[in-house]
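As a starting point, one isolated chain is supplied in structure tokens, in the form predicted on its own.
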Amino acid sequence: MIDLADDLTPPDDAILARAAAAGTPLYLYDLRRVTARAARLREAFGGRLGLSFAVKANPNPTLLRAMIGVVDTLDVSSGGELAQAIAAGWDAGRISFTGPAKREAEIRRALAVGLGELVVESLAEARMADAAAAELGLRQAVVARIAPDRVPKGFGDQMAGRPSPFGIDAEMAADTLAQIAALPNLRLAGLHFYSGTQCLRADAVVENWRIFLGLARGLAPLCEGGKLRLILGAGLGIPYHETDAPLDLSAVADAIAPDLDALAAEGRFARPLLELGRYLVGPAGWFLTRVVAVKDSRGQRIGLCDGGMNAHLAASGHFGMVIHRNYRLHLVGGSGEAEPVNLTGPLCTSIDRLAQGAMLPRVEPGALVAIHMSGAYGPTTSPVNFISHPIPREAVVTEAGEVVAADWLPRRPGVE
């Protein structure tokens, strides 16, 4: 098993070069590291938490198939993700469905295929689901998403204590849940909390989860009897940048263990589920792009790459980052003294940049650059159709250490 200490160490350059031989730009996901991260999470929390993977972080079908048996459930955010998960071999009964603007048709389809839990984010959505369940002649389990009124400092993206499209405001939750519970074709089976993401501070993560647990205790009496489902949005961050210190997972687990034990002793909730995406797959992925040309411009060296913002929006700094900071990266097979270089993509826009002043061995045409922490929020969050450059390829490193193609996005005829 690969230890989490290896997260900051990429695979052997020979593996990266072999993957890139199929063509770049390319994403490479190491399935062994995903398995190792899931095992480490289970070990750290002593079995107190189940694991749910948020498909939006990486919906690659090969990865989703590999997740069977690695995590307990999947969480999807659209009817399209639900269909993709089922096609990858997942049982619909082990899938939950979140999202702030679900359409009536996709709710009906989700219920018809035997969805495990519908995460309702408003009373209006619950009523829509109740009508769909009535048409299908079933009583659907739903989990109500609650929007907490506060979130500790330290989260990269905060969703609490402000107007939000996500979930039911905690201040209105008691009245709203009572109305949802009264709908005849729904069974209010639990609660879902998510208020922040990309946190590298153990104390902030623990404080946030304690907010969740406090709200859950207060709202549990409004849910139906039996063991209730409790889904905790993890918010666990990953060290994207050289100056980032990895989250101390052991510190989180040690601090929250007494709280989870106390909750279990009350007998009201089933084992809580930890919903997470980037923490599981982000450090297990690398984006590979080839330098097409190099130029010197007004005192700075620029490497022009075959994949940029169009293929990796997050690394370019346009996916939630206020100030652009370079992702961890290295020159595959590079050697020699490091010097500053700017890396840009192939687009006709000045915002298409991958790195500014990155310290790398001298970059020449044909060089291969590996951008780390790229296993989450990659191709499907990027404007891959802008200017019709090649769609990024995808591949995986299997448990046996083989590099296998995992392309699934439609290729562009005449370009690739």
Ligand SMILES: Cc1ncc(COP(=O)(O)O)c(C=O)c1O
Contents of the next structure:
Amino acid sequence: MIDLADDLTPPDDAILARAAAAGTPLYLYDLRRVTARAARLREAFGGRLGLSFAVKANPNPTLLRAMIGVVDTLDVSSGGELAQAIAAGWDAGRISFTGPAKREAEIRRALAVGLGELVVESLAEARMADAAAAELGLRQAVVARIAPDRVPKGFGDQMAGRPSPFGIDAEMAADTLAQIAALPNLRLAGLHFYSGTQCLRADAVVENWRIFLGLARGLAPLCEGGKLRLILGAGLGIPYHETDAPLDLSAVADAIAPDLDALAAEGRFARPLLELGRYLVGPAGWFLTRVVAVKDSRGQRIGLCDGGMNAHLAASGHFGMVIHRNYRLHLVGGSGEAEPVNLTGPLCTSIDRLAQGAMLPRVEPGALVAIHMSGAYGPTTSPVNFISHPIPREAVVTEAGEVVAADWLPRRPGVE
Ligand SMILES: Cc1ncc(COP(=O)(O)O)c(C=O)c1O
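Starting from the form predicted on its own, produce the coordinates for the form predicted in complex with this ligand.
Next comes the full complex, this chain leading.
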């Protein structure tokens, strides 16, 4: 029986310290935690949903390889991510390709390597794919991304329900899908929905899925094939801040189970796929940064760290949406009375802050800080080239509990 409560405890400080000995700043991903989170999701939904990992959340090759047996499919959002997934050992047939502004060359390449499904976001893109498929002499499976006309309150980022570059507006979907279905070199094999992210409210997640299911039922007759593909963007949020209550996954699952059962009974769709990134990997990663110097300035204590916004943009609060500072964090090996401290990074800008007024045991030079919830949107979103500081290292905790280097981004020559 899997524990359905969110596991937010960090690994032992000894493991964090061992990982940091290789050099900081460093991201540590616990592969056991990722596997457990995937199992927990499957169990919560009673096997009614498959899992698709959105590579944009964390394209680390070691992590992607480890996910081959953990999730059913991958979703990539560029030709670059597709190449990384294939290099990590993924079969292109188990990959979907979502994303706005896909270029003709990357569509052609994706089709040529045997992509599972192209998620078309517009009629123009479908026409481009049709031409590429004709050139290659194949009939490509495509899934149409639909942008619903509303997104319930509670999502950190809304990608539909207003003018949006993502997907086909629901109001035009019937007409547009009919035109896509008529393209001779494409097979409209299903539907894709992704309209909001970082939601901690069970009722909002459920309401959003009901919007998706309603649209899916209405549009299914325009698709072709026995069992259609249905990709449900999850938007499941994670508790970045101490004040966030974790999403009640059981409440989501209990409420949506009858809807999923009803859909399954209609027999039109194959088992839907839950497409998600941060929920799977975010709480399985920690960012480790070392305090280089300490300054007492005008009544506030400041710990100046070797990696800040340059290495972890999201934790600095500049990745947009509602994910502000301070992330959950702790002082590795720290003990004693907590006092307020600000944590800044190495950049020459006052926006390079990781924490303001964090309550930690006294921070001294050499101290190691662990920022939690860092397994998603870490190195991949960060401006690592700004001021040419060291590129963040990456490491994993393996299923056997060992810490193994998993660097991905090339190191900067001559910089340790
Ligand atoms: C199409 C699509 N799928 C999946 C994701 C992953 O979102 P999350 O990491 O919040 O699960 C995103 C995020 O923006 C997305 O745009």
